[in-house]
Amino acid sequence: MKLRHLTFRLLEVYVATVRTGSVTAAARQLHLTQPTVSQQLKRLAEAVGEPLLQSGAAGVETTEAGSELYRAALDVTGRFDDYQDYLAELRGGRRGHFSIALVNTAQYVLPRLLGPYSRAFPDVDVTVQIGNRQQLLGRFDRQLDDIYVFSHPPSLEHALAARFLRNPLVMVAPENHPLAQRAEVESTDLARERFLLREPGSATRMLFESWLQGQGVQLSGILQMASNEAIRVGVTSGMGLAVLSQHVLPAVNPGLVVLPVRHFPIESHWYFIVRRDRRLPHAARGFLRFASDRVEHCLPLEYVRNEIPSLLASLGATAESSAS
């Protein structure tokens, strides 16, 4: 017996012959000639070392050894059919795994996309990493993730970026603060105030410091805090003023108000970013397609800026360039 000589094609021919009950019908089904099918069946019988088929009243029938081989062949070909289905789902983004890394503020909005996506594609495993801007830049450099979400995209050669949501930055104060009673707050009114800010390198801090420079204002006091939640609690407690993403603020803000500062809010956006020099998994592409189709339904419509289709088009062009 030379079972190691068995091939998938031999088993496929055998299954077709048994199912159709005819060498001629099997040849037609497989788009082969009848002599080719007969030769394949002969090779299969020689490999097994036992007669597999015999003539019967209804056409070709299996011998005892042939029946057992047919059951085994059905199992093998069935498993490959399942694998083919798996590959189709994998390539369609309905299976697989991808990793997405978010800056801290994006965790307030991305679950609104990731939740519906996970329900629609339960067989895709998603890993979510959350960190500050510097941590995400390090992950980007080390290519640790498939998709990145920044509120201020890095100007890097290998980065492909697309906006998907406005991220306006507003100035907040305790509700009993003197500036909260103003109809409009001038930038010069802020010089004597203490501000609660994130770490240097934070996109929100970078944009606010750039705004201050443009206004010619230098702050007299800064208190650095580790998280947006800590800043929000600190402002409510009267520790100082702060600049936060509009999306960080709950619909009801007891003890906290948004100041009517002239030239505010500071306009910012969130971006999906991928590396142009790294193969993007099918599942990650599937998520971007889902986000492109569903972002207007999952996120507040007045903030949506959907540039994801252009990112997907760029990914397609990059893939074609790599292939050529």
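Instead of the form predicted on its own shown above, give the structure for the form predicted in complex with the DNA, please.
Since only the chain itself is given, any partners or molecules it might have are not part of what comes next.
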């Protein structure tokens, strides 16, 4: 039996013939002529190597090999119908998997989108990667994830970016700090303060340093700490000052005050980034759609800045209809 040249179309024709019990009726059903169907059936029988049909009273009836083939054909087409259903779910973004990579800071806000999303799409598996900016840039280069959340997008040559949330950076101090009493703090006041900063390359640090440069101020004492949490606790216990994303601070933060520094807060934004060259899984696209629809409900309205629609639009224009 030469299965190789057996097509699903052939099985379809065969099934229609057996169902109707007539070559002519099958031809009508499939919008073919009767000889076409006859010939297809002949080819099929040749492929199987056994007669499948014999002329019966009215029309044709199956031989033994034929009725077993009919069963097999139904099973097979049924299995593929299931596969089609699966594909439909995949395409609709209702099933599947995607991976999203967050810079540390973003882990304070993204769950408020990802949580509702997971509840709405329980059949989608989401992998969340968290790392510092450096690590994420590495992952981005190696194309390990589908969506990235940066506070400052990398080179846009290979990527598309859309802001979705303001990320104001504020300066915090322990509540008993001398500057905490002032109505306004000048940049020059900061020169002799000790600062707790994230590692170089961190977006927060980069922005702060470029702000300092703009102000012509040079810091004296710097203490590098690996995590925002550690910094917050460090500030509270009087180790120094820090610049942090406002989202990192709890709603009430006993022991900490935000300093009224002139030209603060430093405005920045979080971006959703997707690679231009990598095909976005349907589920990832579904998440972006979801985020675009719901970001106003899931996150504080005054921070939202929803540019996702234009990102989706550019995606729709490029990534559609590319295969393997």
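Under this definition, the rigid core comprises the largest set of C-alpha atoms superposing within 1.5 Å between the forms. Numbering follows the first chain given and starts at 1. Worth saying up front: this structure is predicted, and the values here are computed from it rather than measured.
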item: Core-aligned C-alpha movement of residue 37 between these two forms, 2 Å or more; value: yes
item: Threshold 2 Å Cα movement between these two forms at residue 293, rigid core reference; value: no
